[in-house]
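One chain is shown next in structure tokens, namely the form predicted alone.
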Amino acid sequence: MTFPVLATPLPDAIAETVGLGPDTVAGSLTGGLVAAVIIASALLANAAVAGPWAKRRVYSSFIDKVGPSRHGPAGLLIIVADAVRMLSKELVIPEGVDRPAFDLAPVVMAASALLGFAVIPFGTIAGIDIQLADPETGLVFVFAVASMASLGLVMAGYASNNKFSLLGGLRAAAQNIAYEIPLVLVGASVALFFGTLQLGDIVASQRDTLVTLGPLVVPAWYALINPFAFVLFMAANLAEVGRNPFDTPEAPQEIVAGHMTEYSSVYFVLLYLSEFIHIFLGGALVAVLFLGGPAGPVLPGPVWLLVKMWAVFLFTQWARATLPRVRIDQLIEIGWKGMLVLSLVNFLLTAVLVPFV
């Protein structure tokens, strides 16, 4: 199924309006470039507000503490103040790193999670796309990048010569393994439902009305439709992110803070911000899968895209203020006798009711 373009993609629009035809390569490299450091700062200005501010305002309410409120408004300054003493610290290397995977760790979370982004649909705005491509397996480009972090965490717990950082890299490789598989299983039955790998489509199928309740219409979002894979999608997407009850990864009771035990200065920033990129990332897929994407009444679809990716990046803040953390036994367990065997169900049951829905 394809539906028509109704509107100018984001790198041909920056093309046209600095001069260069979006069908030559010069228009076409300087088009994506512009619009790749457009869509990437607004990212990183997502995660620059949710790690220093955020996430300590949220926690803090769950636990009745006060939170940052000294620095400028509502303590908003705190981000400011962050990033100044976070980049002006030394960068210590401990003795005995294998330097190039110790340097490359933290680059290779942070490229994972913005890669991701390059084919989310973001919805229009004054009739552009806001959207870098949207390639016909859009959703297997998605879950390739993402699982790269893998790489990083694994690379950051070998590297640093710190024992508590090898097992936060070594449980970071075992959970992710066994979350990663149950959570492409129920992105591929979305895919089997609407018949199309292609994230463009899969939100444009979700405008249809699902049920109409006098003045009330009920859009046809697959959460709607098939609320069992939600539930699925969303826990396995918990775990992804390394949030409770699946934060084994850096636990700071038992192993310090993980992977991430040896860092410091820009290479601790680095990790720190992909950690929320991820879980940005993580709040798209949901919003594009299950929520409509972009779609919502008003507002223009940006917003409302926002508006989701932070709802689940509240979701994931709750979760980490109520839920304890599992033994990792018990993570595994979940993750191969649970997880994986309901994504399998749901798959199944998935493929047996297409014909008829």
Given for the second form:
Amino acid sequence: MTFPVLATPLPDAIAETVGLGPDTVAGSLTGGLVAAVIIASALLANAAVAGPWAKRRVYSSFIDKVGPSRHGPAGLLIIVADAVRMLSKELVIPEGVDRPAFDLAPVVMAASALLGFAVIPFGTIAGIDIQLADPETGLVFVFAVASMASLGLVMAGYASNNKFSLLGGLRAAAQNIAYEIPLVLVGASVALFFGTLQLGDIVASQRDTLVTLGPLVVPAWYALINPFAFVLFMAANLAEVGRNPFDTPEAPQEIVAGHMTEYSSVYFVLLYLSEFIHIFLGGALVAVLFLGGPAGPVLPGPVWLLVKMWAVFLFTQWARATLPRVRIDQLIEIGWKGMLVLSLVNFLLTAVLVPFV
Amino acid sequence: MVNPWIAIGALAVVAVVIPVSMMVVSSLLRPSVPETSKRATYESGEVPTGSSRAIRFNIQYYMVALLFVVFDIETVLIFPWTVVYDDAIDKVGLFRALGPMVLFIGILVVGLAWAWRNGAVEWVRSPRADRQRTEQQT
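Pass me the form predicted together with its partner chain as well; I've looked at the form predicted alone already.
Below is the entire complex, every chain and molecule, led by the chain shown above.
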């Protein structure tokens, strides 16, 4: 286990580098903007690797086909090819769309996915703490911002003037709200256990030692303390990002990709990218709340957090390749009768356990 | 750092600027060839009939949304309690710290049980869909 020395937050480090003090408003603003650009670009790069390339390669391996392999080494250049292709395609705007909502939906979805990362602690590298901000209400902020995606889904579904899209948008709303409550309740149980909503503190609390097995020191990761909560959170997270077995809102075989049916060109790119950034946001939350955040041996913190985010991404792809889709009625019943009750039980159990640890 | 929300606001600006700039770049690159039939909405290759905003959909979507409002406000009220809970045990004891929350969640569970019994979380099928189903089976 590594115990980091007092590290400078990334915006402050940038403010000092450009010569503005970190304690002035101008310094905070400049540092914040530059740091925001760095973090957002890193995430877009991740999503760009995941969307056109990693997803296809992983899925191909599952169903025993080759996947993209012709463009450059291991088919990696398909990312460039796809980006240029999608950006230069004609934007077909169907008749009778609700124009402001149709244009705004991709922006809302992409922005909500990116904004969630403002409070995620990426760990320390070279004495700099890669975290944009660590407000006291970090956990609530992530949940609040991430759930704005439902708004984008409904906007896209309603504005498209397509019956499949409308159904997809409604299904997405029903699913997101049904699984939001278990997700938030399980997140609240983590906050209850550690007594704080600040993500930096939650990560710091998980550095303690849980048990020592000979030379192996097991850290107090919440997934090891309460595996039940971890399983619940993973399941609710799958539903929240709309991946199998909970991909009913898109269901290409039933309602032809739901809210995305009428979107083309750059609008489609934004919807597609924001889905992947949402998966990574879910993965980052899983890592921070349950897997010790950026903690890990040898490698620096940000690398470990990325490894954990990609592990959750690969888990969603595994689920996508192997699990059948649930029907909409089953989806509602699992959410309201199963997950909600289990998460309330988990919450009360945690509350009873807190005084004894 | 003066205030952490300055940096968060900066990311909010960046998160909106990136998609918008992608849209601008694309609008400079892409062709525009408007044709009448190209702009028809997709309806499995058929000529689309009627507006999508005039269709009827299942009432269940409204029921679960109504239920969601109740439970979402519940989670909002739970969050402050999670932060003070540990200190509250030390000050007033386990019973007085936990009791009110158990009562609060208990009232909600009674509400959920009521909604459950009345079929609010059960998928309703329209009588017409049920009739069609029995016709297909016979």
